[in-house]
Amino acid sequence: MFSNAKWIRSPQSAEGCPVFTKTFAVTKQLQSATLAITARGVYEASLNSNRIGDFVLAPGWTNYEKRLQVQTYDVTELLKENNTLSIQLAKGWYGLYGSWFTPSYQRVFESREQAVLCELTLTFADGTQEIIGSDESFSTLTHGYRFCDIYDGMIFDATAPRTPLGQAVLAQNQDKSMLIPQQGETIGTQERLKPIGVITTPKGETVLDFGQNMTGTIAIDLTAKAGEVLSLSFAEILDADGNFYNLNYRAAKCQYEYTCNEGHQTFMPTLTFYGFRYVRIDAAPEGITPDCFTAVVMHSNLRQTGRIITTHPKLQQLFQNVLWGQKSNYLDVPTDCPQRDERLGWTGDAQVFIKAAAYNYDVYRFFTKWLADLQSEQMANGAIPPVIPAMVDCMISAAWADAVTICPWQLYQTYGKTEILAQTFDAMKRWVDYITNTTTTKGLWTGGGHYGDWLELTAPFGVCKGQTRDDLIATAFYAHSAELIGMVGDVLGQDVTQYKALYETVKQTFIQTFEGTYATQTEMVLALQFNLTPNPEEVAAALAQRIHDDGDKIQTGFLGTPYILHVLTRYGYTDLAYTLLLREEYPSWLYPVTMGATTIWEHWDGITPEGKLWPETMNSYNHYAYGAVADWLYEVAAGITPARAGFSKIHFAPHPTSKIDSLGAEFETPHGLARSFWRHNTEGKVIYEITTPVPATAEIDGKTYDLQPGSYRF
């Protein structure tokens, strides 16, 4: 592949989105054709003026200097005897240039060189073929975009003439060498929303509310004279007094110009996105209405695999705030946000609702792709950076680099493929023995920076580092990817006798340093949930005591939260475990449903009850890390779980409560459909229904069931 094709550039440096040209003639018979291409930046391709594929933003997003996803296109259909193959190429994530990025990797994006890369093979019906490549043939123009970046939005002119650049020039680097197939999902356009209604703010702004936050775009169908201009703004949420906000971008731009060319016009940017509920019109032509927008939403393309299903409104709407969540940050790679000067894949984000999201979704190809790019950004001394493809020099932290352990084997348990876990071993193993080379404390993990309980409640309002200790942190992560790695190599028949062996003395050494001095929620669940602790049921009883005690109302951020649920339940606090997850007053899941949130907020207290608002430095509105509370929606309230690993053998073990009329769940294992669900009836009588796929077991009211593939009511 690509024996023909040399990168190419444009010969004249632009903010715009320069296109690449090439005419050509097909003159015999033709049987197949297919374009291979790629690119530095964004990319989209178009045949005779047909669009090729519904890959948007493509190529996505990689480690590009090592890893660089190459697309194949079947274009047989969109062939002429006559053909001008156009590339429309814009910076995208491979120009990313954040004002808060570190020194080196301004430095890398700076020194990037914009490329297109591409090789048309004709094959004829005589058996002989013809293959065009990317070279100096191509030629180069400007059209419509004099502007366009992840960040800062774009500037599109419908008047603007078509502008020669030049014939293209090979770029520098010719290096192919990282090229690689298709790998991830592609991206593409999913949805359409219209605005549910348009606002006039006490400023006196005109907005559209589209009714849901959302990362995508905005489609617009007008009519209008040549020359008038169409500036939008967008936000996620107005202030406590109905104004317009979006400080919270911080230096995100987040543009959207067009200038109209004269009568009927449709436009959809694509080769950028945003993220939004709220959209402001700075200037519009005259005569416009909301029907001349449509909300398009935008994610990497993913089969949606389970459902919670309860007549509990607001947990209701809980959960699909969780999957709007999971869907506006799962834009190729799984980031923290869709909207302000960050969009980046931080790994704990990842890990601690890698779990919900194999549940929600099919993610076993999403995370495939992405955990080989955290595979190529490892250090030589084994770290990991704590956002992949690496972006900022930060810290190597505890919990966040662990996503190479934690990730593969979730993955293992949910689609039960031993492949990921052979691909990623070696990593684990190196991840773990940095730990263990780079501790000051043998035994711990001592000496290091960490993020911590990230926005933990014990912290004062506007800072995000709470009272959970770094070193307790630090050693029960450092022991959970130990224990894991033992596990790894027992499913792959490796000798993993060291890694058990650190394990148990990690475990102890943490015992002999933390038992009996837990200050914080967090820090009685993770040494509940890893079991680094001899006396389990009265760390729970004290677990459940420091709740009452806070007001029974969680404390935890990040890390505590994903885990809080389930080693309540686990040790009898399944009363208590609804309690948190059914409070309606803040801080809880559902405060931000009452608030009338349509996504999870980063924060607990993003907007507190008097409506003040979170410090704009570090306020998102759709993060999904506390959406990680669905897992325990699946797994304990519905009672879904893999017996094996796969889902081949099930265990059903639902946990119904008074305090709920009814909640089922229903996911799609690799075997098929499995279904939990419960609810109340007339006589106070708890009616419960499964559905198996695959042999299973069933807990129902203190007895075991054995049950064979089918359906069962008790």
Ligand code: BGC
Second form
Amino acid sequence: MFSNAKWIRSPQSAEGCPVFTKTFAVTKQLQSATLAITARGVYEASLNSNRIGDFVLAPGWTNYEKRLQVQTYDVTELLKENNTLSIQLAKGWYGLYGSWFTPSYQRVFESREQAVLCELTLTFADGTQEIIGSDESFSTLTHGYRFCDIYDGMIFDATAPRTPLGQAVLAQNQDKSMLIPQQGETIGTQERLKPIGVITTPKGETVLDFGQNMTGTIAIDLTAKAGEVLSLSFAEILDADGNFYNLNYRAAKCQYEYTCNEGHQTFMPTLTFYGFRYVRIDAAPEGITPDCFTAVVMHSNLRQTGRIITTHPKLQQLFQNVLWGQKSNYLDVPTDCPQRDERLGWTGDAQVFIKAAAYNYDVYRFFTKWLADLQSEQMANGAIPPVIPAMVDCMISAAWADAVTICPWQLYQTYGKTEILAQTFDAMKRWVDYITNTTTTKGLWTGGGHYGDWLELTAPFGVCKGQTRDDLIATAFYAHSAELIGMVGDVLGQDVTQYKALYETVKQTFIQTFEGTYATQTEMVLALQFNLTPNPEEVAAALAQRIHDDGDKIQTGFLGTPYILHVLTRYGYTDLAYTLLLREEYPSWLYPVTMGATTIWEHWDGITPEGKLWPETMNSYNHYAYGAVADWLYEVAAGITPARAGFSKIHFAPHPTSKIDSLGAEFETPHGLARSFWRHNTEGKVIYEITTPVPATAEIDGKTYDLQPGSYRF
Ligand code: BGC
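What does the same protein look like in the form predicted in complex with this ligand, given that the last one was the form predicted on its own?
In what comes next, the whole complex appears, and the chain from above leads the way.
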């Protein structure tokens, strides 16, 4: 592929978002035509003004020096006798600039040379072929786009004439060794939402409310005079006074500036994206109405496979918020947030949420690609950067880097495919070897720098890192990763004696060092979750007591939160788990719901009950990490778990509560639909309904049943 194509770039500055064009004739009877294309930047290609494919933000986001995805489109139907191929290029993630968190990357990527590489193969009825590859015969021009990037948005002038820039020139870098076929899911435009209201704020601003925090773009359909300007600003929330607020976007400008043409026109920018619920109209052509605007959601094309259905309205809303958190942040890479000058593939966030994610949507292909990205970024000494693709040159942190063991293992559990384990096995071992080689105390992981139980509530308001000890967290995840390698090795039939022994050593050293000293909810949760205590009943009782002492309130951050309800249930405290789950006052999962949230907040106290906002330096309202609680809803509340990897056998163990009338889950396993619902009938009895596509066991009211595929009622 690409033997006849060269990397080409605009002869002038890249800032203007060049368009590459090539005209050609088809003179013989055509049988088929395919276009293979990729870019250093993001591109949208068209043939004779018809868009090729529907992948937005193609070619997606990888470490472009090491891996760059190539898309191949069948374009047979788009060809005529005389043809023009056009390729619009913009910076995309290739020109992503860093901010305060990426000192050494700052403004480095921004100046990277953007380029396009494509090859059109025409196959004729007589069996001959013609190949048109990108080269200096392509022309370049600008029109419309004055500016476009990921964080700062776009400026488009519809009155701008098509201005030739000259013939394309060869890019300096002609390397093609990093090219790979499209590996991940493509990104597409999804739901279209109309404004649910127009707000005039106390400051006099005109703000459209789309009713849902999301990731996407704004499509406009309007009639205007040439030269009239539409300018929009984006926000996730209104402040306590009801005014437009987006200081939490930090340096990301998120511009949307559109200079109108004469007459009726439509426009939808998809070479950038915005995270928003509210849109402020800063300038607009006369006569504009809310109906001119449509919010168009963008995310990776993922098939929904699971849902939680309950009569508890706030819990139902929480689940919707979890789905929206996932949709908003699964944009080729699992990102932390979609709005501020960050939007990065934080490994810790990805690993804490992956189990819930894999129930909600089919994420196998999405994660296979991202885990390959991760492996490509693993350092020579085995260390794994905290964001993938690597953009941040800071800490090699426990629980973040452990995404390398946790994510493949979860994919195996959900989908039953051993390939993902085989592909990542070496990377897992190299990661754990890194810890063994760098720790300052044998059997523990000491001496590292970590993010800790990020955002736990043992820190004062405005401080991100709480009191759970770094060495305890790091050692717990060291043990967990070593244990997972042992399990992966068994599945793959590999010799893992060394890692099994390591797991035992780390476990014993953990117990000697930390048993009896647990100081936070998270410390106890991790000891229980990873089986690192000889006295789990005692530790669980201490955890329950600690939660009571804390006022029946959750205090955990990113690391304790995904597991806390699981360990409570495992040791007989399901009622307390439901108390935490259904609590509506701050701090709790339902508190943001009572505050009108439509996504998961980064902080338990993103907005305090008094209306105070968490400092703008670190405050996202679309961060999925705490949405990990959804996996407890599937696995414990509804009670569907894989008894064998890939759900070839299922274990049902629903946990009803008198606090909710009914709850259930549906999950499309690789073998068919599994359902588990419970409800209280009028006589106060619990009715269970279970459907299994494969042989299963069910634990209902203390009795165990063996089930063959089918539907059951208890
Ligand atoms: C991100 C987090 C991430 C963290 C690392 C933040 O800036 O938004 O979600 O995991 O840094 O501690």
